[in-house]
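For reference, the chain that follows is the form predicted alone, supplied as structure tokens.
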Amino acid sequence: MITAVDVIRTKRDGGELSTAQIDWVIDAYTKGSVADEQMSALAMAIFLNGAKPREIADWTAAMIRSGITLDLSSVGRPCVDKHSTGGVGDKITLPLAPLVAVFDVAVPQLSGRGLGHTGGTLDKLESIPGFQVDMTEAQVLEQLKDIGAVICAATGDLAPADKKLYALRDITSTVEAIPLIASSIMCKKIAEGADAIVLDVKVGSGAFMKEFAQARELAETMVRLGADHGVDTRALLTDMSIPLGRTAGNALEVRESVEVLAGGGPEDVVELTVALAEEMLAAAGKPDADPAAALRDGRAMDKWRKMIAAQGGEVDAPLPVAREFEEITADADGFVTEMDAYAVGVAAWRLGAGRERQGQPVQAGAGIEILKAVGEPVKAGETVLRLHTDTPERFAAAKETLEGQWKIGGEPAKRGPIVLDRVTA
């Protein structure tokens, strides 16, 4: 007979739990069997003692079988999904689904919303009037088969165990063990039945992983459960030491993707989309697709108003404007060398555009302007961030987290390559 204390005492004692532990204690703590307490005792465990490959393995098939899979088979065409660890200014997936869906493969974007530094997809979708996030599986379907891309919600039915366990990780101090994180992100998408994963593992200051092998080998984690179970996974690494593009804030991304689908934007968010769009397309059987190409001539912004369109947003509405906004200035001439990542996405979450806790509602029009950034040359005087917020008492502890965490200096700095690694099976 396999108990709660039992489970937890193998892994405290560093041992390795076996595959009839795992199946228990991931389907008693679903049907409520395992309190909440037994559950954070092993989740330190984990935390503390780590799990081998054939553990986190074992969690991952254990938390999928706790809820549904959709099945895309009907679709007609490879389904490809995308998954990024969240970073500042990171707006990809807007622009990104669309654009695959040029070349006839089927984009299901399962996303989520933003909590403390780093933004959430639906957020920023929601900032177009009338967008709806909320479908059902049947309608994900048809949409996927007429238009090619969706981003939405995931369903309560998608691997419940993890939702419960992730709400617990998050108050216990144990989201940062790579197992709980591998296996969190990979249930999910695994349910999600696409044919092949791309990940973009993000490292650097506004980054969750910090260290670049620490993201390494998070992404090497994820990599081989993407194959374990049978699903071509692959992983960028990529730069997050920066803010990705020029804003961080719900409407102020939806503007500049829209720019990005309209052939311009900002050159990093350009680059970073088309990379990660020859990855996916590649493992689509489509390796010679020309997504820069897509984005040059229409076809991906063609793609975005029909997904816009179908999920009920107003293409052609006005976005939403902050009612107040604020500018840091330059106090000397010289070239932008700095502009940690990190304090601009707390600086945004503190304008309104994040969340503390979840179910917090976030203001659609806060956030930051970029308007010099990192290796270009400035002007005493001259504004190099605009604060946008409904709620100008918030002004003030945002320019304070600002506060010496970008820099000036006689030299330009280049940014360096968006892409650092890539992981495959």
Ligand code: URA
Second form
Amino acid sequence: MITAVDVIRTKRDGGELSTAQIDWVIDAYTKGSVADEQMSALAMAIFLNGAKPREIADWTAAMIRSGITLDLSSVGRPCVDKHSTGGVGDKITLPLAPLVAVFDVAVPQLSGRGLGHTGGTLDKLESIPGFQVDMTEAQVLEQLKDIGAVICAATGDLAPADKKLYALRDITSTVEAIPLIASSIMCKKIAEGADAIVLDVKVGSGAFMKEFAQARELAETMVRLGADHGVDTRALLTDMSIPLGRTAGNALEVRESVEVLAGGGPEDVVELTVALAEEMLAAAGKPDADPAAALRDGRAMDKWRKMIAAQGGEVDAPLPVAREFEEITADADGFVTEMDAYAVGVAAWRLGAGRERQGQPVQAGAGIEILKAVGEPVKAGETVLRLHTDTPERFAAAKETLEGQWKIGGEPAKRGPIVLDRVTA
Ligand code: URA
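Please supply the corresponding structure for the form predicted in complex with the named molecule (the preceding block corresponds to the form predicted alone).
First the chain shown before, then all remaining chains and molecules of the complex.
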């Protein structure tokens, strides 16, 4: 007979869990017969002692089996999904989904909400008046057939074991473990039923993985899990040491995404959107498609407008703006040489763009605009950062977070490359 105590002890003592133990513990936890306390202990043992590739594969398969798997075969075209491990100013899903859909590839983006310093795609989109993130499976399929792109909330029936476990990891400091992150992300993505998955694995201060070697290991683990399940999975390792683009915060990021869809926007956001689109299109068997052209000529914007309208959003309505703003100015002439992603993420969160606990509301207009980004010249007195919130008592904490986290130097610094590496099966 398998018991929770035996499973925890095996891992605590550095042993390897059998397939039967993993299947049992995931099933029993999903049903509630393994308690949160026991799962917390097991998660911590995995955090401290790691897991073998076979255990990670079994863990992922068991979490997939804990819920439903979507069947996208009726969509009638290749379905490709993208997932980011989370970063600051990472609004790429917004322009990317409609952009890839331009090329007759379906993009089912089942997304999440923000927790802590990283934003959530659903929170961003909900700043568009009327936009609905809750959809039934039938509605998702219908929209994929009609328009090709959907960005909505994952149903609770998809990998429910992960839903419970992720909430538990969040409050027991067991999030940043490669076996747990890889299985958590891939069980949901595989259950979504896409033919191919492109992963954007972030590296740097604003990411879960601060070091390149860790991020590469995470990417390799996820690519292997995808391949084990017959899903073409590829990963780009991308820089998250400084924020992506010039905005962090819900409506602010939607505005920037619309600029990208209109053929403009910050260079780094455009570069990463196009790089990920090229990977997705190659995975869908369309290596010669030119996504950069579709941003320039308005085709991606047309798809965006259709997708937003189909989900009840008022495409031309003004986006919410926070009630108050304050600015942080440069005290010397020079060039911006540093802008720490983590600090900007935490400051935006403290301004009200993010939540401390699941279920809390977020402020649509809160966040940070970066007026002078890394590499740009600045004069004393010019605004570097603009802080937005509806609740001005939050300004002090946000400013304190940013103190010493951006720098001005005498030499022009260049932003390094966005795409650092690529991992394929
Ligand atoms: N995102 C997830 O879905 N799971 C993790 O464990 C980390 C990030």
